[in-house]
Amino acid sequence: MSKKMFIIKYDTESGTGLANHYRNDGWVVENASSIAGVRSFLENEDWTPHVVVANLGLTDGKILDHLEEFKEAISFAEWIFIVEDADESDLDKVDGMAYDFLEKPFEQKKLDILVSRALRASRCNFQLENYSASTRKQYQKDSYVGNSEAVQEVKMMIDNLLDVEISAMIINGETGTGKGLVARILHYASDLRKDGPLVEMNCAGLPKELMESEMFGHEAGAFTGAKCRHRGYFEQADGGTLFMDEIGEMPLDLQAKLLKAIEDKKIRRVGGEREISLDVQVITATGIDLKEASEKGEFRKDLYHRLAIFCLTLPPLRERKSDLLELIPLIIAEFNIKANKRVKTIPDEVWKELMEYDWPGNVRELRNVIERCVLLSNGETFPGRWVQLQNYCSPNQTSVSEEQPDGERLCYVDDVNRVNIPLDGSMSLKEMDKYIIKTALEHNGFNVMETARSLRTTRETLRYRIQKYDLKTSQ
């Protein structure tokens, strides 16, 4: 990957100089030496560079007072600038525009690793961005997948809350609806917030003690471990969304500090002394009925009124089954991209267990069930032994556990049906391979042919995995 400069001196030569330095290093180089050389150069070339090194006065002016205009042309380079004789102001100007300066006269040495500091900076700057483009193209409307009527009533919804300003909200949903999903659709699919930063906050998996410091940030000192400063949730999202899931398990001390917060638009880091400003959008999560909490005293009445301008309630896959034709390919096309798969039929007998059960997991728990049967699956067959939709992990089931000869157990429902096989790693594929083999010769009385109809196979593929793990074919 070429490395790009570009070099703003009003002195030709030692430009030039310069130039030659970083072009025997493997830079592609190019040079300008005035304010008017420098816009005439971004206006007629298609040339982004990785660092400016440039003078901080020109023959024409000072190039500070053309900084952004610059900076906007060119998005990703660090600029990097020699100051002689420069005012504090200006000073000041550079400290907070630029990726760092050297006050003349300076070893080359120094420049050269100021240099090589900025090209690993604007290439991670580069990198975030596409990254953050990449996440914006993902959370679209459209994210928010299907036609049933309650899906259309939440796309209207989401496509109503794009154009305005939220200071606060809440999405109810159970788990696994596609709460944080819609959180960042709200995010990313709006011209309002998609530039500023998402910061998502889980408050059931902080710690109370921690939570305070962690959304509002602390000072250094404020108590025993806190060796420096350090930013919150809060200061993190500014001029962007802080999604809070599972605000329900917030303590209520905590609440009335997130009430004074959203309604000031202020917050103050434990153990500091000022109050700091800050533009956030508050998108709240919950699985539970907060107004049914807050009448209970379980949640602040006035925090759930803060919250509630705007509500939206997701439904559960249960009441929108219809949208299991247009969701489950797309699971599939996804988790075969992922795993090098090939699934692509679904048999009707498959396809009417999926539409018959009614997914308390939801989204969450359907694309479970997916990701394991197309990591399994041996062919374009969507294989139904491992959708298990009944038996699979429950702990009332009715099973045998039997010891292998590594010391692994494996446990089987006491089903001729159907095989249950850990996924936790303790299982190689070949080992699962073996012991499915090994079960369905049981189960079938040892017949060699109905045991390749039961796996869908044919009998001379079975007969070589029968030889080659050693498995016995009679009693």
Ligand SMILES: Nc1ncnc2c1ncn2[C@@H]1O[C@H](COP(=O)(O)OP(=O)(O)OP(=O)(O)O)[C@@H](O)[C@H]1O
Contents of the next structure:
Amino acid sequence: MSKKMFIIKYDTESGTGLANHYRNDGWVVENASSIAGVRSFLENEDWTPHVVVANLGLTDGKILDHLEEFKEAISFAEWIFIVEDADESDLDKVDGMAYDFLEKPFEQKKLDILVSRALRASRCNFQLENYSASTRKQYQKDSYVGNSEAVQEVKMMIDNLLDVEISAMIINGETGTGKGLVARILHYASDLRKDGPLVEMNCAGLPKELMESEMFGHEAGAFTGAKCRHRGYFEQADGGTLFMDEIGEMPLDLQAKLLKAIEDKKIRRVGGEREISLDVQVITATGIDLKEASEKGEFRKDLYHRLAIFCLTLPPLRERKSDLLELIPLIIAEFNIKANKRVKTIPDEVWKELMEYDWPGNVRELRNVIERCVLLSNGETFPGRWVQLQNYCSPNQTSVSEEQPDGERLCYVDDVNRVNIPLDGSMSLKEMDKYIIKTALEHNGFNVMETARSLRTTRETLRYRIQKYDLKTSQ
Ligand SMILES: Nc1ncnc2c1ncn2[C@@H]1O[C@H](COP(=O)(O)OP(=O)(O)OP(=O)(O)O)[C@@H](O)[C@H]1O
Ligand SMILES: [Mg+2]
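Take the protein just shown as the form predicted on its own and give its structure as the form predicted in complex with the named molecule.
All chains and molecules follow, beginning with the one already shown.
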């Protein structure tokens, strides 16, 4: 795979030296030494770089004054700045817009490391950009993401089900495997149903005594409190889909009425005389083994057999881990947009951790972990320290946040390699950033280099933030 670099340096001699260094390492490199030179490159070259290495001041102006324009023209590139005697406002701008920066003098090896990380980030940007377009297509066939064999089978089954009139079916799967998602796809992506209503009811969330009248409706005066006529979920779903979640929680006597409604395509309101004909597709979902429940007498066998004519079983994430490669960038892109963040790179060791975990809460758990990490991110790197897979919020961990008399919020650290931070809105992102750096400094005996390493950032970036937050660098 090709790797392309654009070097913007006022000092042509060192610019050429740098260019040769990277050319020897297989990079395609172009140089410019002025704002006009950058513009000419953008207008005349038909390739765009992965990485831009730049000085702040050029012969005919400051690059920061044109950065937004240039960044837009080279959309997937990552910018690394080499700074010298920069003032605070410039550094603030660089910290916000660049991949990273190095202060002069620096070791070549350091720049090499930054450059190779920036290359990976740039390639990831490209993928994320492509993915974000597809997130807009909610509840279409490809909203159920994955490419593993198990997922391909599910997708094929969805495809088949979209084109046929089915009166009832069941979606099976552990929590977070996408039962709700697939039910919505089966409605919204079906030419037969999409123009009708989709009505959702959760059988576990309704009191037993209310469930019948909620499902089938009631006539005025049918029972105490039934002041007027009520149209139930079945009637509301006429011409469309009724999605009955947690069907295993439905009382046995109601199961018999549900089966009759599915078979006859008719319902009767509670307290009503008349039968009402309906055209409703009933999609049920459960996380329990209904076959086993029916054998134990906890679920009606006849209803189970009626529903199981069309049965879609969704695989747990641990059996299709290769799909993480597609799911993770997609979910990051989604939360980047929602939270206005710009996470682009996932460090190798974080990938490893995510791939090795078994995800008992399946895609929902994965989404929650990624959401937390993206929200707490402070740049373009996926912050591995917020992944916290096994230990997060486990009951034997203590996390206390208290307001101090001077207004500062304290978070107690309960493990030398972790910090716990309240996510209840009591701390701003900036306060969290400051607190993390302060804690990491203390843990590392105020050794800036060690602290930078533990936060996976450069010494320059760390120094800059220590200054910005006015933090102590010794005991
Ligand atoms: N294959 C998938 N591709 C993309 N997103 C998915 C996939 N599976 C699940 N999700 C997402 O994960 C989250 C949880 O999915 P959903 O609510 O459909 O799970 P569920 O099986 O209904 O869980 P529960 O049994 O707890 O109700 C949703 O945001 C859903 O969009
Ligand atoms: Mg659900």
